[in-house]
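Quick heads-up: it's one chain on its own, the form predicted on its own, in structure tokens.
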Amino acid sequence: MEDKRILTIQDISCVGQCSLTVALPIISACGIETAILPSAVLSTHTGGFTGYTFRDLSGDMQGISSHWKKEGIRFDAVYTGYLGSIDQIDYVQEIMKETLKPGGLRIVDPAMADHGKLYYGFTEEFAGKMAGLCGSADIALPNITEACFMTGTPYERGPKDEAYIEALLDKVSDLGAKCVVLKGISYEEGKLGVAVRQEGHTSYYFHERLRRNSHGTGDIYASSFVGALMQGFSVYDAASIAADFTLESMKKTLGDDSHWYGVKFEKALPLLVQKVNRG
């Protein structure tokens, strides 16, 4: 199989095990050359830390892309995560247009919300713009909250039944995304998983549910999904591998209350390498 090169566009949170500080090592461990385009630099992530620094890099994104264009640099896929402003969504659309190879994949993780709420600094206007980016994607990777904000669906607290999830998948698909991987599905006590909607058909993958909320697991999931996908696994198999790896990363962190800010994905990388690399 021909070696692949991907570009991931998201922030650098210098401490906190999320965004580019997990995307780069995880996708690289999958054997995929990984280029980065930082959308912002933060001293830490915003979940639980106070007084963090933030530098918006919007002004650099177009210049970097222009240089790549002049050098003839192209990518087999562009994977986006946390974007800090509405303007950056427009920049990403243009960067995808300018740097993707013919047939290259657009993979969008609309990292902006969870547990029924938008992250700090995001608005419903941003969610509407993100809906357009997901609509242009080959694969969209929202959690339930993000899917609700993008489609104007009321978020129901507590368990969601299959009818609710299927309707939500319909709405995200109607935005235009060719494939949707919806995260955070649970129909049974003690089980958690994902729903993969592709060509009108929904497939589910479930695993053990840990009673622990951890920062950065969405980024860990999306990065390992991209790595597996670019190694030639199907969308469903990549979604399953990513779920298992994320769970293992969380298990490696259990019992260490001082490690509240993220999960020890580094200790689970041997599992991912074993599952994904094909030589």
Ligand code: PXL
Second form
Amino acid sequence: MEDKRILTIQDISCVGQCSLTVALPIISACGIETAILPSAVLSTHTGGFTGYTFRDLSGDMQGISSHWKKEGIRFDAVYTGYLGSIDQIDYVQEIMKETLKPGGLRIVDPAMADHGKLYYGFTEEFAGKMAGLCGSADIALPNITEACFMTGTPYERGPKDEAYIEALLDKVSDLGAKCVVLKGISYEEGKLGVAVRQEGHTSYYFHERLRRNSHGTGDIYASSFVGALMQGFSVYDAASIAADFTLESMKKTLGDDSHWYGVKFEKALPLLVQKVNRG
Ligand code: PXL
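Show the same protein again, this time as the form predicted together with this ligand rather than the form predicted on its own.
All chains and molecules follow, beginning with the one already shown.
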């Protein structure tokens, strides 16, 4: 198989184990060359720290992409995560158009909300615009909250049944995404997993549910999914590998309450490398 090169667009949270500080090591460990376009630089992520710095890099994006255009730089996939401003959604669309090889994949993690709430700094307007980006994706990777915000669906607290999840998958697919990987599904006490909707059919993958909620796990999930997919695994297999890796990363963090801001994915990387690198 020819070596693959991808571009990932998301923020640098200098401390906090999310976005580019997890995407770069994880996708690289999967054997995939990983170029980056930082959307913003923050001193930490916004989930639990206070007083963090935030520098929006929207103003640099067009200059960077026009340089790449001159150099004829092309990618096999563009994977987007946390974006720094609503305008960046248009820039990302443009960059995808200009830098993707023919047949290159658009992979979009809306990375803007969880547990029924938008992250600090995001608005309903942003969610509406993100719905457009997800709609243009080959693969969209929302959690349930993000799927609700993008489709105007009321978020239900507590357990969500299969009818609710299937209706949500219908709505995200109706936005235009060719394939949807919906994260955070639980139909049974003690089990957590993902739903993969492709060509009107849904497949599920479940594993054990840990009690702890952790920051950055959405980024760890999306990054390992991208790594496995680019190594030639099917969407379903990549979704399952990513779920196992995320769970293992969370397990490596159990018992260390001082590590509240992220998960120790580094300790689980050998498992991912072994599963994904096929020689
Ligand atoms: O993990 C998602 C994420 C990415 N980047 C920043 C965040 C968050 C979640 O809170 O704050 C800056």
